[in-house]
Structures are given as C-alpha cells and as structure tokens.
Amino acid sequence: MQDLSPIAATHREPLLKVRGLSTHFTTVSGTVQAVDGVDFEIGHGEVVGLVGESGSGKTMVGFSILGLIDPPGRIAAGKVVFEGNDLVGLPERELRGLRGRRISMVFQDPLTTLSPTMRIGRQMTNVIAAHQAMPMADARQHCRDLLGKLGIPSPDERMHAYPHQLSGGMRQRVCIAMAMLNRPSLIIADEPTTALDVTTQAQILGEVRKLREETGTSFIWVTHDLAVVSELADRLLVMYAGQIVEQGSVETILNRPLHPYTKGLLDSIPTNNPDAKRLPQIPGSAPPPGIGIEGCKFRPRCGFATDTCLDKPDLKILEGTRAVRCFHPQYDVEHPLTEAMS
C-alpha cells in the first residue's frame, strides 16, 4: 500500500499506522461492522481531523486504537502500529501502561469523565502517579501550571473544586489538561468542543495549537463540525458508515471535495450558503450499523450513483495524501471555503 503520510517525504516513520482496522459487535441480529477496513497514518506533531455524521464510526476508531473495546465487541482484523509496536492483541496490562502515558483520550462528556466524588486536584495528580514517580508537591505544581496554560483562572482554587462546581468550558479544559499531564505522543480528542459556546471553542482551539507547538504532540480530532476542525487540522479523514471515504489536506478537501458525501457535508454548513433560499441537505440518513448495503455504502443517498456503484469501491490514492473511495469523484466541483470558514 502506498504511504499516505506526509511524513514519508522525510523518511521518518509515522507515529501511528492503522491498517485494515475492523471492529465488530455481535448482536442478536448478527454481526455489526462498526469500523470496516480503515487505513490511515498520523505523523509526528500532526493534527488530523476525523469527520463525519454521528454514527459514522469516528469514536469507535479512537476506542479501537486504545483497545477500549469490550465484549460483545472485538477488533476482528487489522493492525494499530504505534511507535513501532502493534497494539492489537497487546495484553491489558501493557495497554494500561500506554493509556494516559503515551496515548491519551479526551472524551466527549467531561461530566462522565471526571469523578463527581473527588476534587479536581486529586484526580489530576492521580493521572501522574499512575505513570511516573513524582513528588506530590511537584505533581500539584505541574497540574497548576498546565491549568494556567489552558486559560483556567485561579488554578489553585479550581484544583480544590469538585467537577459540578466548574462550568462546562472549565471541565473540558480540565479533561484536556489531564490528557496532557504525562506529555503523551498522541491525544485522541472526541468532539471536545461540541457542547461549548463559540467563544470558548475558539479559546480551546488556540490553546491546543500552542500546546502542540510546545510539546510536539499529535492529535486525532474527532468531530462532525468541519468549520471547527478546519481551524486546527493539517489533514482531514472523512468517514461514512465505518469507512474512510476521502482524505487529504484541509485546504484541498475544503476547496475541492471529491466524494459526493464530502460535498454534501460542506453544502450543509449555513455560512457557506449565504444566498441559498433553502439549505441543501444530503437526502435520507446514514445507515444504522449492521445494515448491509451492496457496493458503495453511500449509494442509496448519492445523486451520482450508477450501476457501477453496485460494486465495492476501494480507497483510491490519487497523489500524496489525497485519496477517495468513489467511482465518480466530482473533479469539477470547486468550493472556495477556506477563507469563509477561517
């Protein structure tokens, strides 16, 4: 398979290589393919946006990388090679040594991430103690410093607070800080700004950019919001029904989407259609996991589908990191959206 990472040009191994990743769940109705043959790479210090509708498999990719798939789920096939080691099938004890240390995750809902019975400072220092020997005074100072970098006022006071005493934006900042405490190589951020107001979103994105520059940490930014991720990511991976259907740099995908699904996502952003009498939308809805569709999974909703689409398309590499899973890519479509969305 051709290398899809821009890091390849420097002959440096990617930080993360995912190959043929398939995650299945066994149900009374049969096997559900939540993730279906996903391939991608993450370079050192790179931010990659993983975008798509709810239910497209974005979060499940993050859980699969971390080995957070419990029965009746399982990783049915594929490799997740992180820093040269395949994480699939790794003993739980070894995975726990990596989680929070080399790979961290920011979950979507901070209220379910944080314990309601423990003060913020205790929860943060526990993350450090789980992975490294550090005097408690130094650990608390490290936590205070990181909270300050993330724009939390009076960090000493916040460390004595319980989660319910903080605003939603502060709780999310705390979760991002906890993910950063042990200076991991990779952070998987699962829609961390979805429930926040636009001002707080902008602040957090700016803080993440600064932390990335300072630490060289890579990010997988999971979201359905193309406008948000366009301000942060280097590349985009567009997911639909458990598969990556398009990938490339942020600029190329925003300005010239090739897959009809990507085009539909961009057309549905209100600020991109100021003169439209009615906002365009993708017809129908994403298929529930487990629903078998012959050939291209987007075919029932696609206005460009033909009989050829009854066959299963592969993710075709065009050049560099540009790839699309479609028999009829829309080469003549142009979306000058980068400036409008920035």
The other form holds:
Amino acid sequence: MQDLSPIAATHREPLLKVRGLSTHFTTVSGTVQAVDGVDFEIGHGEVVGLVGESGSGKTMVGFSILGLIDPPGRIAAGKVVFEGNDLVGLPERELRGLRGRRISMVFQDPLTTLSPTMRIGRQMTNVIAAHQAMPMADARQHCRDLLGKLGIPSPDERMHAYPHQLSGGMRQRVCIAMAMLNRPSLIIADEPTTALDVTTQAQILGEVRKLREETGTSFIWVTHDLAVVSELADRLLVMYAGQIVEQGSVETILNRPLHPYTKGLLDSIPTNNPDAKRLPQIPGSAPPPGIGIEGCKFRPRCGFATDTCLDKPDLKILEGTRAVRCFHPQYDVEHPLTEAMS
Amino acid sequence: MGAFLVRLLFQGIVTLLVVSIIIFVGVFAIGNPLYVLVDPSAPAEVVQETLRQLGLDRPLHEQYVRFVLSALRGDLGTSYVHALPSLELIASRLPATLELVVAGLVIAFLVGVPLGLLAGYMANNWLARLISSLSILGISLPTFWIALIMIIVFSLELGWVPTGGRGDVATVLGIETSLLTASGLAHMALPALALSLFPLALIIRLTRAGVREHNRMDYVKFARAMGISPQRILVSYVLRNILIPIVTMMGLIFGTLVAFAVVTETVFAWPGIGKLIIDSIKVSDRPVIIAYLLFVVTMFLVISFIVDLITAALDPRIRLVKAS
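Next up, the form predicted together with the partner chain, please; the one we just looked at was the form predicted alone.
After this comes the whole thing, all chains and molecules, with the earlier chain placed first.
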C-alpha cells in the first residue's frame, strides 16, 4: 500500500472531489449540521479511510455523495464532483442511473440490508437488470462468479437461498458482491465489517483487498476502527462533529498524529499502550447533534485548548495531502507507535 | 407438515367442543322455543306431546349429549320451521353469501393495495392525503347507510343497477352462482361494493402504514443505493414484505363478513345466510342457530389454517414443519 495506484497517475482530475459539503437536518428543535463543510478528494483506485466516532457524520457523508439524504435532511451546500459532474442537484433519475453502477455502497448491518422475502439470486440479478440489459443466464453466471471470488462456498446453492439462511459474514459478502456487480469506480463501504466477528472480518478484508487490486475500484472505507483501516487504506480522513479534523497518509497519521483528537483515538487502542494500567480515553463525549459549539468543536474535550480555540480553525494544508484543523497541532509529542496497528 | 396438521386438527376439535357447550347453554338460556312453535291456545296434551317429540322435556345435559351424539353422525338437528336438516339449509344459502363476500374482498384487495401503496409512497402530496381521508370515512361510516345511499344514487336516480335481489343464476357443479349471468352481476354489483368498503379502507390504511414503515428500513435504502427503480422497490421488495399482515387481516375479515353479512344482505334483499340466521333467531329455531354458530367457528378455524399456509408461502422465514 504505497502511494497512489499506477492508474491514478494517468488521470489529472481525481475520481471524486467533495467541496464544502454540508448536510443539514431540520428538526423541531433546530437545524442539525450532520456534515459541516467537508472537503476531500478520492483518486482513481485509491482507498481512503473515513474515521471517527459514532455520530461524527461519516455515514452521512456517504449518503450525501449518493444523494440518498431523505427529508428532513438535505444537502445545504457544497459540491460532489464525480467523474467531472456535480452530483448535487442532479435529477433523481440520473442519480439512480449512477447508484449501483458507477458508485455503490455497502451498509453496516448485513442482517437488515437484504430483503427477507426474496432469494439472494433474484436480489443480485435485480441490481444488474436495473442498469443493463443482460440475458438472465449471463447475469446469474456473473453473480455466481463474483460470489465465488468473495469466498462463498457453493455459490449456486447460495443464490437459491433466502437471506435468513446465510450467516452474517455470508450476507455481507453478498452485499459486497452486489455493490461490485456493475463494476463501479467508487464503493462507499459504511463500516461493513463492524457487525462481524474478528475472523470473518479479517477474511472479508483479505477478499476485498484482492478484488480491489484486480478491479482498481476506489473505496471510501468508513469505520471507527483504526486497525481495520490501516490494513486497507492509502489515506485517512479523521472526522469529528461533522468536520474533517485531520487528513494524511495512513503512515503519517498513525505515526505522527497532529490533532489532539486523532492522538486521543490512537492512545485508546490497547496495543498502542501496552504498559498503561488504565487505557487512556478522550474525556467527555462527542457533542450531541444540534449543539452548536463556538470555535473549535473539539475544544470542550481538548487538553490543549486555549482562548485562541474560540475562533474557528481552518483545515490547514501542511504538505501534499497532509492537513489538520487545529491551532495547536502536536508536533513535539513523540507518539508511542507501534507496529501493532495491524 | 403432517405433525402440523394433526396438531391443528386436535386444536380444532377441542375448540369446537368448548364452543358447542357455550352455544348450547346460551341458546338454552334464551328461552323455550315451544311457545313460538305451538299455538298457545292448543290443549295441554298437544303441548306435552310436542315437548316430548322435540326432546325439550329432558334436562340440559341430556339434551347436549344427545346433540353431540347425533352431531357425530353428521346430523345437527332438523329445523323446527323448515322441517329440513339445518346443515342442508345452511348449505343451500351459503353460496349466495360466499360469492358476495369473495367479490367484496377481491374488490377491496385489488383497489385497496394499489391505493395504499400510492398513499404510502407519495407521503405528503394531495392525492395521498385524499386517499387517507377517504379511508377514514370508509372505516367510520356505517355500511347500511352507505348501502342505502348507493341504492338511492345508482338504482333509483341513475337506474344503472337493480335495487335488490339476486337476479338470474347459473348452475355450475350443482352450485348456483350470480357471477355467470349479466343479470346476476348487475344484482351483485351494489351489495359487493357496499360490502367491500370497510375492508377496502382497512387495507388502504394497513398498506400505507406498511409502506411508510418499510421505506425507512435498511433493505429499501440498500436497494435504492443499488439504483433499483422506485416502482420495482415498491412492488417487488416492499409489497412482498407488507403483504403478510394484510393477508392475516383479510382472513379475519373474510370470516367476519360471511358470518355477519346480515346487514348488507337485508338492505339488498340478498338471499344469503345472514337472512337465514336472522329469521331463525326471530322464531327461536334452535337447531339452525346452533348449527350456524358451529359452522361459523369451523369456518374461522379453516380460514386461520389457510392464512397460515399463505403466510408461510409469502415469508420464507416461517416454516410450518418446525414442530416435526
């Protein structure tokens, strides 16, 4: 997992360019800024980890890109430029043509993502039929092949099964296969392994990595698990309260985190702190949605906060893709990192 | 499946036995039918003789045992009034009611499900609101009143269809039906429509609620994220999953309509089973009342069995064979 994959070099424009994306939910008690001015890019064939606590808005970034924000939510501002076209404000019909064909998504809980009363094979071929005319026999063959590549034994039988007859891991493999059926150039994976046990998680990560090398698909891998994402991603985006607070390559972020929040996240991984009697944790909890915080949103929980932090920090670009949103980036601290991330 | 059937049969027999005791005691408590059947001014010997012939001079438990014993031979008693076996009476009136109820339910299903899907899918546009409001009317307005209004409008004012009666019938496999003659269909149109309104409104509301609930679920959002068209999601994903409660409710409604179609049948002078039971109650025709009530219980048992089968066919997670 070095730099960008070779394909990326041949393209000037990134595959996806998100600029100033803000997604708001209007509720009786006010407006919730689930996503608050997010900028990032995804290169061709690149895997980017989107990391943050629950409620930090990572899932909403995914849904915003696909145009799947339902009322009372809406994209309040920003651009989502995908393969040269801005998707924000695109008619629903055109968005639908992109979903599942050019951009796909995998959900967190495989137990609820498939329709319980429809056979796996039918649900899979529906995804093909939604976008292209392919003879049924070919479509089924294509589905079987992909299931096989994702490590599903006897895919023929699985195609006839109903979702409840498969384990969680199998079902998530089916969902991943469905997301890949039409060879999209971008897949948004929303914590796809969180609901699975560690062994299954490792297997699925391995299979996805292999398939990705084969197809060159770009991924946005949403997770709160830094260990998972460090195995898979080229680059990390760290989100807090709807904003990106730090970004950079996996190595630099894991070795030299600059934002106090990122540092706190890394410190709270057991293997990073083998000697600690008690695992350090970030004091307090993420602000409930809708609570406006003046200045830096992490300020109330931050040990380095000063009066300066009452101003809004910008995402400062340091070098290349490395950027941090903090008035007091922690350059001087030598982080006790560790091979143990994997 | 075999074990399931045996268990069901056993449950059915116990239910019937218990219900028959309740019915028997209840009907006994209503009073002695004798004074409806015999002229009060008849000589005492005649009254005594009739009492003895009908077995009404025996104590309650003896009457019940005699009833059960003959019921086991397939004899549910002979109508005091019609002098015909009560089962035969019911069987002769049942087809008229059944075809009316089935027609009403088919209308309710075919109209209600699409309207409910529309109302649930469109959420807040005026058409969806109109459908929802009308469905509340359909639930709250009394059937007999709607039936009378329909007669006034469609029969008396517009003259499109007759006001009542069954019209010509065709006989298929020994069963008379109105569905195969033009006159029969014309006669059936209004009562079937009137009967369909209540289940129609219920189906609309159930479908609408189901669509709204399921549209928020992950599997729908995932299907949308895969680019599957909204129509397809609605019909082949959502509908299939919400059909289960709808079918269950239709089973219950079917039984209720057959058992209590009395009002509609009376308004439209439809010679169905509802009219038979009302007439029998008026003259305390005990054997017919008892046979009818037992028939209704049996019908509900059969309906719930059929609903179980349909539900299992719709939902692969339900397996009837689990018991074995």
